Amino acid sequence: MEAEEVHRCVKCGLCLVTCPVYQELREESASPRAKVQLIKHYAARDLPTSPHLSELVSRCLMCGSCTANCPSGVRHDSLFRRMRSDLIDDYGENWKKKVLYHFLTHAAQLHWASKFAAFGRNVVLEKIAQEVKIGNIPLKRLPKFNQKPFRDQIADVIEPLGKPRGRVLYFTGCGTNYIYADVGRATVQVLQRMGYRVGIPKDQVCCGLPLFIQGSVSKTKENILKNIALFTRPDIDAVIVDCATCGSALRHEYPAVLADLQTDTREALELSRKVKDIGEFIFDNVEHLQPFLKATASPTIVTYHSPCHLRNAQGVKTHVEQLLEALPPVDYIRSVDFDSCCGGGGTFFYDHPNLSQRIVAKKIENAKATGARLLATGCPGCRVNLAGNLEETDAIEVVHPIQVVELGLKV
């Protein structure tokens, strides 16, 4: 791998403060700067590959906090992605991940696999194997699959209610399409009320980010090019994304990944300029929403977890909080660690369950300390990890911010 960028690292240690894995383990080998040095020596061919090296590189949530806060401009995320790709070339992939990645890059097969998974999770495993865990999450705490994919439940184009204000395309992502249809319905309803014509391309596919952050870069090229072709249109105001991870892919990663694959990035850059997180888009156009919001005498206490892929990769830091504060039925209270990683990190909760559980436990306790009834987050992965680690007795529910907005709409 090319590693010229590693020479920018001056080992200042600022990345240690922001790295959730280092903060938990307090081991230098777990720090971003240590990984950069390992990559430097690996690239110089004076450090051989080994299972231990692979383990050290895997102990990263790919949250991007180190990159976002590096004064020397080191792109840790790109370095780690390329290093993981090289290690896959050396050691191959875990067969379970290989199966998952196969489905994520074969849309028709994923469609049918989701139906099988829905039956298995919603029917069979609901009655047996309740104590089985996937990573650190008990099976009974995992969300159920949609009975039918969201994009099969809704029209290709949804017309606005009232005065038309513009046109958007909606990238639903795998989370909404296969698990959280309620988020999709809320997103469409709110955009309709605001006066937007919503197009939902039915042929859209997985954004690919779960693959390429783990190093399986080349497998995602077809997905990337297909999504770019579907969503790069001059006649729309924005591409709306309800998933922080998908938004990071379309807005931040596509140009970088295509550059790594030596593929033209012009259309990817054009697309990236139009991608908007749903919370960001609503806040920027909140004047179109305000006439439809209802007041209440007893607002619901809500707190917020800021997803890493929204905050660090997309630079959307305050929009969602400001939106929640602007909703009349909401009493927003910030958690002390609202902007720290939840410990999910794609498959991190599966690869490193004990470490992930230690990180997420703190997030949950701090969220509960606010007295909130709802914990909002705009990342399906974070939602699975947070909700999956709640206790049955916890009086807090994990939801998407758009569902909080929907609660505030007048009937």
Second form
Amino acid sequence: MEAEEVHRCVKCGLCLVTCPVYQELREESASPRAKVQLIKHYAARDLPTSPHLSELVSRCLMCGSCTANCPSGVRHDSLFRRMRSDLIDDYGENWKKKVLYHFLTHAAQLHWASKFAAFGRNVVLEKIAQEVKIGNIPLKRLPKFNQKPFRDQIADVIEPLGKPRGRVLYFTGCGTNYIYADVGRATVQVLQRMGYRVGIPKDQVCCGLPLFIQGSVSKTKENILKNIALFTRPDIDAVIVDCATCGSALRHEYPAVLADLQTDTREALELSRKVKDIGEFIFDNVEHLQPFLKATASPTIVTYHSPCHLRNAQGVKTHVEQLLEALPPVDYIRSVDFDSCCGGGGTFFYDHPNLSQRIVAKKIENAKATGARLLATGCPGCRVNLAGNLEETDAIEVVHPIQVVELGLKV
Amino acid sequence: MLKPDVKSQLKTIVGRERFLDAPEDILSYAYDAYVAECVPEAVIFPVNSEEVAHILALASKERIPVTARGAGTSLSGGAVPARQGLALCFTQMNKILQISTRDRYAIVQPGVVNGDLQKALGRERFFYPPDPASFTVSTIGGNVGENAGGPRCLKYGVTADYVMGLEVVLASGKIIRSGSRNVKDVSGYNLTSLFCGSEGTLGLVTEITLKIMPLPEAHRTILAIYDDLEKTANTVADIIGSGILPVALELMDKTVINVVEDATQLGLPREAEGMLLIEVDGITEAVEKEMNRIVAKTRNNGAIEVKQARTQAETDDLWKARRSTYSAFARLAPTCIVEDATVPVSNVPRMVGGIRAIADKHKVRIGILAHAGDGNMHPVISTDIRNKEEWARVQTATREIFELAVSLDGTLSGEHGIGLAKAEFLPLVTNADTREFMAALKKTVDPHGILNPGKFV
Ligand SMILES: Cc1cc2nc3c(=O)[nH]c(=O)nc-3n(C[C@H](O)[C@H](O)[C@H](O)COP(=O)(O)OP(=O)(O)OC[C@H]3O[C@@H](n4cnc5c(N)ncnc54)[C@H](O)[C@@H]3O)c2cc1C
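If the structure you just shared is the form predicted on its own, then what does the corresponding form predicted together with its partner chain look like?
Time for the whole complex; same chain goes first.
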């Protein structure tokens, strides 16, 4: 593989403090600097490919913290992704993971009912289910699927309440469509209240990032082109995304992947400029929300987990916290490690369950220490991981920030 | 190659999980922040002194080289296992064992990260003064190994000034203790100082007792801008010579200013020839008075502008240029080297002018950054080690910088250590008898030369 990038690393080691995996293991070989070293030697062909190399390179949450903080400007995220892509070519993917991806990326094309039937009959999926835990998450703590996909529950266009302010398109992502319909409903309700006409293109598909993160570049192109065709429109103010991962895909990965594949990037760039995270969008327009917020004498204590794909990949660092602080019914308390990765990392929780469990346990402990009843996070992956690792007796509940906003609306 | 039975004995000492020898694993212990690399034969992670003792006893018996490693941020190749053997990593011995604010000490294991200790002390309104710019990652063991410094060491002193006691495992596997929890202690040789800066060549440090201090009440920061580099450097000598002791006195030349401005767009004065970042701390009234004297001195020496920070945010802004320097240079080209020659402060003006001339003569991109208040130069060189011709010029320039420092009563390294980077220059600052004395010491405590071989001794 081509890896000129590796020569930019001066091996200063400052990435060690940013890497959640290194912080947990305290082994150089788990650090971003070490992965760059491995890739350098692999690219120079003096380190042959091997299952162990693949294992070491995969011990990464793809959280992007190293990239965001690297003094030398090394783009670890894209470097690691290309390396994974090479390793998949060498070894193929773990078969269980393949089934999970297939399930995710093709889900939208299948009919929902038939998919459930397929789940029941698919021996491979059954085998996964029998493991009792999926990765670090006990089966009984996995979220239930929506009765019907969110997009089948709602009209394609929702008219604003009160004075119209503008038009937005809503990219619902797989998380909301298949698991967290509550997030979809809250998003629509809040946007509608603020005066936006919300369009929800029915034929939208998985953003493709889950595939892409694992290095399967070629498979993602089809999804990308389809979404670009549906969402790149001159007559809208913004494309709203409620998932940090989808947001980073639409904002940054689409133009980058297409450029890599030598495909025209103009429309992707146009789309990228309009993409807004729901928390970011609401905070930027918070004056239109304010009239509809209720005052409360006894506010709820809320804390926040900042998703890596929002903070590092999209640079949305303070908006959501500021939004929570602006809500009268909320007493926002920051958790000491609110901006460190939860350990979910796409399929990391599945590939490295013990390590992931150690990382998430700390996050949960610190979130609980704030005394919060709600832990808000704008990423379904983080939400599954955090909620999946709570105990039955824990009084804290994991929600999307938009649900906290919804709680604050006047009835 | 390590013999199979030696490997299995090592695994018995620490357990399977804390011993690595797969080619993919050991490759990541070949480097530190210097340019050289050498892959060890195995990597081991002890978690207590007894394990370290067992490992060293075995290594001595089998004549296996052992190189200690903290975070691997040494800029001189100190942590590079130059003769292979074992890389012995202290990163999992990272407990803060005790903090006593009443008696003003802290006891830590060597793998404790400097920044983590600062955080723990901060909660008690205390701090540990040595503050290498790598403090977020570098370990106290590594700080002791290199006798690390940092910006505020001008006023407070370096690592060795804060190490009150050590537990050290010798090459034989014997465990010794030096110093105590007492600020004053003359019970025998001052072994503690001997180990500071010894780069893991005399023994492996397994516990450290550090002096700590209450946080100062107030601090004030200014940035003085000059149209002449000599005037900038003269101010440094003038301030220190007059008896004022700032907590930090950092110098940046025109190259640094422009490289940083390109990278950050902070709005730095691109035409300026030099800048001084000066900070004082202490009791509020004293800080005020000292700063007034400093501002007067910068003006008397011809500063064209003096910016004074009034709030914490403004202070952070003033520090931004200084803090961004390493990163800005690291982004310019693939290889970034920070040199470390140091001269008595009255010679700072001549040293600064001399470095500039050397850079121009060899057409090497060198930015002059310095902890100028204590004469510690940090010329930052950005280059590409793969470009042989340029690399040769960089090496010539580096040698000339060392020679210049020595001609000005200076020394090779203020804080980064000798390691691999500067071993060949040691004769510039030590005579043969001195080096023989070091070798004799080394031979006595490490007769088989297993501790970090291939370095300066
Ligand atoms: C970006 C950057 C900025 C820096 N800024 C500064 C600065 O401002 N001031 C400064 O002084 N240095 C600075 N350094 C250099 C470096 O960070 C210091 O030398 C630091 O003390 C090294 O600590 P470490 O934990 O990384 O040790 P390592 O690099 O792992 O080891 C350093 C040396 O100590 C030995 N050693 C490690 N642990 C032990 C032990 N337990 N017992 C015995 N020997 C041991 C090693 O064998 C090696 O010789 C900087 C480095 C970088 C990359």
